[in-house]
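Consider the single chain below, provided in structure tokens and representing the form predicted alone.
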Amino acid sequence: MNAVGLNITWIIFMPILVIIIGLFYLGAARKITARIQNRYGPPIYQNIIDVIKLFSKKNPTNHGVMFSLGPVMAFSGMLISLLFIPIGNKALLSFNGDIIVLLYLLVIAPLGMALGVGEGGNPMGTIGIARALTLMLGYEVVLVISIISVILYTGSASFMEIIKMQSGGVGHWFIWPLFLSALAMDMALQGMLGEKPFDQPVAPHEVASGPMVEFGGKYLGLLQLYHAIGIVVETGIFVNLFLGGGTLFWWFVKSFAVFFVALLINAVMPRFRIGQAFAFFWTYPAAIGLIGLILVAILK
């Protein structure tokens, strides 16, 4: 097989690889939480089921076009980006400059959600999508200091060059000389990934499941999909730039392997009231990464 036919087959396979695995992801964080609380919890391929079950139902027919568009655009937005993700060691779009890319199209998919909460016109949804916003617009800040440090260390703005440098074993990892860059970004993920204590746009308690609470059917199992290729996309950021990538088995044992602390954590730490979570990402962590950056910029 040439090399375009090998493209269009890693296209075509890679994206159906990450959705169940992702959806393997979502089926572990429950059972791990629930075990953690003592409970047996459902199996792990649970969110498989769901979603099949999902895309077997009608769609909330009482609303307007844009509420039929916002899930796609999500999903859209989120399956693009992951086209930017070196996994096992290759990207389906690799080029310098990819990284900064990756950077504008994460921004589609909460817009996407945002159009289509706001046709739904439901008060919760408003009030989560808000709060997501809001949660991104501090977590936002430290992603991109720590990239910048990243940056800034290794010369190159290419994923793909990036894990290049850090060939040749644990010991060449920019997890150890970016330590408190790959801190600040740890932190910020927490957020990205919306595990506590940064759940506040999905709080059940609260809002209702946020964002979420006037989707059915197929829009809502297009939300499942779209949150299951976010949490590979979002820690594959993590494992390429400090935990020096891997083949294709390794990439994803790291992958779920950042997934893992960040369940953990969401297992013990309360929710923030959204106010306090801006604050929080906007001190320590902002601070932490700009620590980090100042000393890149001095030692480099």
The other form holds:
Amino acid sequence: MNAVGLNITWIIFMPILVIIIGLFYLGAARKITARIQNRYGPPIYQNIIDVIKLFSKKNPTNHGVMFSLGPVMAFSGMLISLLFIPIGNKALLSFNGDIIVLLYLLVIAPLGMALGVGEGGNPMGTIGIARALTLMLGYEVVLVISIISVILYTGSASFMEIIKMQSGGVGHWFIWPLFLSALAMDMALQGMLGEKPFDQPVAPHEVASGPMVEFGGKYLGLLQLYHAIGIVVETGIFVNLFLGGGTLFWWFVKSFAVFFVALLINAVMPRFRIGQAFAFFWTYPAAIGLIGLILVAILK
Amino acid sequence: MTKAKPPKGLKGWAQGRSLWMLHFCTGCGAIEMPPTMTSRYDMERFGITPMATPRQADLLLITGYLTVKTLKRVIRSYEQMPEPKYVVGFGSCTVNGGMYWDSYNTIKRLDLYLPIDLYIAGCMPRPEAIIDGFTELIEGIKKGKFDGWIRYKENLEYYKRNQAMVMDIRKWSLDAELAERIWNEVQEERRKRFERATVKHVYELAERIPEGLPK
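Can you swap the form predicted alone for the form predicted together with its partner chain?
Next comes the full complex, this chain leading.
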């Protein structure tokens, strides 16, 4: 009975915890970027203030039913993906094959955005979402290749199984035997997180923040929350597959470390054109991932 | 009908600490913004960040003179912003025309057309002055002192009439019916005045300052 009670508490509080920590990630990202650029930067809780402000805004523009459902769909799609990610050795939904289900669920969020943006009818938003979907086509291939090599190595498609196999210290992490796959996935992660050089979808100077162009007030607030969860989910995939999960505290430390690497690259890189980004994903990371996959298949 | 009030408490605090600005960079004020944003003066430490579209912005920054043509776009942008929204006028051009005091195609007093919450005077104001002005704006918003968008809504007819004096508001206004009516009235009044005007008066008619400011 006690275990059931704990589980229910965890189901309710885990998304809230992840949202708050994700917002702190975003705040830390702004602070770290500011320090790299020799600025003082906003306080680390700045994004929480932003979200409170956005939800307290009055009468933001609404273009129709799908326009308001788009951010909701993006947010809930990310929330469902979160259920499949074990955080602190505790997964809400865990079965053999949950990695593959997660790959499908990750697509819901951008598609929800695409539907919402479509009703907004702003050409900037349309360009932005077209770029986001093109970019997705690029990094998903790399992501799937590196995930398949992990599945091939372990013979299991369940996050919990894979985490169990990595237990027993740093030496057991899969980042060592599967180094090439991890490298390929980290490159894909840069695109998933939308950090430079792969921030074409939201490039403020080119397409006026892309998909978000028509969203204001509470819709934008919802998108901020979606972004906050997205960072935790996307870095969480890497942490669980290659860095061995860990207890609640260490899980978030590792997840932030993965995000931190992406941030450092983001702070010093310019932006690719969308064609260059797409070509990049299908050449170097894909080649590295394929070599990793072949090595796993031969050496296994 | 209850009177709308500016946000206070937690909402006001969050609004003050997180101002997303749409900087409408006309004139030379635009050149003062990069130093204010970058490492030397770093505006982001107050939570002020530039935003790409009016839908996301809270703060409209008019950085310099406005031609009549640009005024249309500014009003259009202002009306798209979600409430609460604030307007800051930069430099003497927005106060009284500045060095464009006798120009035929710029407006002289911005507060006839848009509800200004704060002026930052100077020609141009230095980044220190801009930071000082923003600090005052933030403190005022936290206390619920600034209520420009409420004034704009309550005195919509006054503002629309002034706008109609210098530009065609029919295509650009959200309240189409009101705009159409005011436009017709202003045209009629203009025609009458023009018939009995001398050359000196024609010059004044280019921008007529109406009697009395809104209460």
